[in-house]
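Next up: a single chain in structure tokens, the form predicted on its own.
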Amino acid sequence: MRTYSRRLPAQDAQNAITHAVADFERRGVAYVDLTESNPTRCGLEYPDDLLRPLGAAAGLTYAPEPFGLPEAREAVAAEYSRRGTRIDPANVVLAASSSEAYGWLFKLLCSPGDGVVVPRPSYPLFEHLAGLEGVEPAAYDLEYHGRWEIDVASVERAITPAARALVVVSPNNPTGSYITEAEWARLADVCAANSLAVIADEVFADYPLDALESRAVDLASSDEVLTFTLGGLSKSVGLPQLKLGWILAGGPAGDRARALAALELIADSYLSVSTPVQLAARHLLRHGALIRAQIQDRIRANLGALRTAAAAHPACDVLRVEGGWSAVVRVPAARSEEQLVLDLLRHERVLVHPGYFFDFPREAYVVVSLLPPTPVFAAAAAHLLARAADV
């Protein structure tokens, strides 16, 4: 029997909750998907034109860089001038999306063996992106104290003398948490002083909800210590399909340039970002804010909905959310989060995500995406609550 790379994930047997998933899917059985990310099926309103310059004749042209063509380094550059940070398009990266882009950073960062530290509770792409790079993932803790806030000491206890990277998901998804300006500064310090670099995945950065005022955002834009923030038009301007991320290198200006002129070999190995998108990056970037609004509308209204459901039942809590698409809902622990769900799908009709799936430490959490259209949104959120703080 044929055997393939050990870097490949473990093919893990489906549990309850997809085989009930898959079985309703065969026998045509409607119901609400509360676990929905996937902006372009949520009932936004999407420019007839927005698409048009992707045909443009310029497209014809196969004039490959690197790092992406200047013009659409430059475009995003110029995004972030939206929230007051300036961006030298010299430091701005392209890929295809974040997820390349990690990879990317771990084969710049990381040999085979190697470490990098990621966030738990988080969306579980680390540990697959990490072993397809032959690299180890040890997991820090996030706590919940009013708000989600980072365990220094446990970043601490996860670096070993093989860790090469710290990765910050800020906003995290599902947790919605910024990493603060505080924070910011003691996990520079830590990362400093055991030579690591920082991946700042900051995707949902446009999406601030009960955001602090003490958020950092744009945390490549600082100089302490070699950081790579990711964004994409995927979240920026709810456009997965187009494939355009792109990575913004920061920190010590030797330390920067060291790790572009690295960098610029893998991404030649790859030119992955297809010349149509980039020549149309400006133009998505700057009509896109219309979807970004509309997404931005979306998610607080549905999170009031979703807090109006829970203050009938004060057994439910709807965790604070600072920014991005989820919210967490902490419910009894009468039965666990599996049977829960399962009971929400056959009985209300309603799919969410089990806390067990982010690798939340302890039960009992429920996750869903903010994203579905806010009627069906709040009917559905309506039963969940009643179903879950009924024990």
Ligand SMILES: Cc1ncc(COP(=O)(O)O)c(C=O)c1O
Given for the second form:
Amino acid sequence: MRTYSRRLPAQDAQNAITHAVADFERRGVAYVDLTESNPTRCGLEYPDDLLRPLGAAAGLTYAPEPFGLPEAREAVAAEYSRRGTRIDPANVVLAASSSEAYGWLFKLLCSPGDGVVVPRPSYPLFEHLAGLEGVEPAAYDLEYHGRWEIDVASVERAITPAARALVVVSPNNPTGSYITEAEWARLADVCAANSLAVIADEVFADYPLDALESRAVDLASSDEVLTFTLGGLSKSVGLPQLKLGWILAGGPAGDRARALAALELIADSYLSVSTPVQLAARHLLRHGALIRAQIQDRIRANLGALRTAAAAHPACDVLRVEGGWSAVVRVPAARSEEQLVLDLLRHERVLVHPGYFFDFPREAYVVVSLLPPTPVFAAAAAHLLARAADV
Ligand SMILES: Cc1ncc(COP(=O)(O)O)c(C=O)c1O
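Any chance you could show the form predicted in complex with the ligand after that form predicted on its own?
Below is the entire complex, every chain and molecule, led by the chain shown above.
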């Protein structure tokens, strides 16, 4: 039998949850999907003419630029002034998505077999993207003490001689925790001492909920350590299908200039961002604010509904959500997470993620998306909590 690259993960057999979902789909059984994180499927109102600039005649000319068209890079830089951060468009690199940006940065920073240090719990994406570049991920821990804190000692333990970069996700998916100024100061020192670059995934930074004043944002504006901040239309304006993401490069000037020169070679090999979306970038970023505002209202309302539902079930605990699109509920560990998720699907017709999907250190947690329409979300959350508390 033909074998494929070791970069690919082992072909997982379907687990019991994917099997049960496939069975529902096959039989046409309706259920509420509280794992839905695709904003275009969550009943938000997108202006009908939002995509009109994609048809501009200027898009008929191809004039490729490795880092993107100057006007699009300027539009992204201008976007950061919303948060009071000044970004030089020369430090903006466009990519098709933040996932692609990870791939480029792993290629830039790591040779095959080198390591990257990644958060746990977190979205399983990094492990996969690292594997595709032949790079080894090593996890550091976030610990919950009333908020999810970065265990800096675990970061130091995860750094091997092969480590080349530290990934920080702020706010993290699914823990919803921003990195604080104090955590960032300590991590920047650790990275400087170990010659690690930082990849700061801030795709959800626009969605604070119960956020601390002391949160650090736009990490690439720091001078101390070579840092790449990731962002994109997927999350900042709820348009994942347009395929426009970006990298902001920051850190000591010489280090940054050398990194950008090398990154240019990678970007030039792909030239993956379409001309029409670049020409439309300024318009999309400006008018996408309408969608961002709806998402902000939605996640706030849904978190409120989740907390209201949880108030009736003291055995369950909605953990602090500082920002982002998901919430974590600690539930009694009377049955396995998998069994609970299956019970919820079969008996309540509600689908949630088990904590183990995100590598939580212990059971039992479930994770829900805060994006579904509020009436649907609130009813499903009430069922979820009642079932989880019923032990
Ligand atoms: C934390 C985080 N970063 C990046 C991504 C990927 O986003 P993109 O659509 O820009 O590739 C996701 C997707 O959910 C995510 O949760």
